[in-house]
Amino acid sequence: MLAPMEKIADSSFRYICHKYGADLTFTEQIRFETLVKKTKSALDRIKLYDNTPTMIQIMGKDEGKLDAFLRDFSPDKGFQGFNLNLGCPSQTYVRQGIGSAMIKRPTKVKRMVDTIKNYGYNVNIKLRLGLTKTEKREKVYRKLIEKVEADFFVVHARYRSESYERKADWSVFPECVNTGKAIVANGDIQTKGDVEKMKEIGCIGVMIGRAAENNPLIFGQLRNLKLPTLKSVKQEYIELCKNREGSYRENVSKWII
């Protein structure tokens, strides 16, 4: 899966990913409560241009907000359903108590997916191991994989104010699993020996976010599969973006090598 990352993950971006092997994208995310206004940035972000299979990433906490969102939204072709955002660590979202103080909510977390479900959309939930060392320490997030009845949990191995610069923690991706729900393994995971011990675990998946930016083949390299070049791939984003709003092409087109 490639992970939602916030001004790289454009639809052109999510094409070119799936198109040589991620069997599922994300959008960046977008708080619910900017899409009851329909601003056109905020639609933008979430406008599928293709039948890639993408999930929408919606962060919030106003229920009221959410249900109304939901009341006028209408999926486009390639939708897969919503994900819910409780691994956003800037400081900002956490203030609003939002993104990664989400995940010791466990009681509002359910009703949010609730709400989702009871409008027909299949959901899931990326979280973090907690705020702070403590509460991972705590184990918040496993507390919120128990209560809560998602499709899949995307565990990204690190809590949130954890710099990258340490490698995260897959320690705690056996006792995820062993909570009976479908887990995916998000954080540090490059290498076709890394997707073997994560299946081993007992994984559903992996989600794969840095290591795709400077390489969206990745994940085709992951499965073997036969590729053109990254030169080729950079021009055939760029020729995506040209008719596509949300672009990000500056950006993308950078770190492509």
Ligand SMILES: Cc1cc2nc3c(=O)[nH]c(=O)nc-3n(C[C@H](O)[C@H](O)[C@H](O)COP(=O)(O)O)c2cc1C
The other form holds:
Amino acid sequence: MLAPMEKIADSSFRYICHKYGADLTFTEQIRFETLVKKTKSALDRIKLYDNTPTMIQIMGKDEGKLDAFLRDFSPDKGFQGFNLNLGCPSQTYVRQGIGSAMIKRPTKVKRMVDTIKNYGYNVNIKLRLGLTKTEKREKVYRKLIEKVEADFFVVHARYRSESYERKADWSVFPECVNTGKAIVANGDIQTKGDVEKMKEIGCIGVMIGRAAENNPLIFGQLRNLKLPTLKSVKQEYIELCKNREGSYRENVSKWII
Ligand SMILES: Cc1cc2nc3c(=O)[nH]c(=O)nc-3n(C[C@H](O)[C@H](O)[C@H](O)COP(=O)(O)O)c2cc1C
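Please supply the corresponding structure for the form predicted together with the named molecule (the preceding block corresponds to the form predicted on its own).
Complete assembly follows, chain above in first position.
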């Protein structure tokens, strides 16, 4: 799976990643409190332009606004369901009690998941291990996974304040899998060996972020697919961006060519 990445995983990038090997993609995060306002910039974020299998990633805490958003929502082709973001480490959001501040609130999360399900949509969750080291030690992530019934849980194996310099703590994955829930591993996964390790642990899949940011062909490479050059894929991306709002053509400067 291609990870949700703000200012990177726009619809053109998601199309490219799926075309060359990713099973599933995720939109950039957006608050449902913003979506209910129906501004063009908000709706552009969740607009799907093609059949690329896509989860729309939402976050927030006002359950009335979640309901109001869902009431008016009509899925584009490609839409597979919603992903609830309980991983965002942003100080602004954490202060408001959302993103990774919500991992320790399984009852509220359960209500939000049930609201989404009541509208007939699939729903999965992306979470970190907690807000703090203490929350990680108290295993708030496991309690949430146990209590909430979502289609799958993407576990980014870091707590909120952990930076990318510290390696993700893959030792948490077996206990997450032991809950009996479907677990997708996330954090520093890059190689075929990493993927094999996650398979052995019993994860149902892996999610890849930064390694795809520099190389959207990574999904096909991990699957031994026959692939075009990165240079031609870059051109394909630029062409796609021309007809899509909210696409970031400057992203390609990050790609290795
Ligand atoms: C530039 C950038 C933007 C990101 N934006 C989001 C986002 O919108 N929503 C989210 O859940 N995670 C976001 N993340 C986190 C990634 O989805 C992922 O969990 C994290 O990068 C760890 O995976 P990786 O080691 O494969 O990169 C972002 C990460 C990066 C690098």
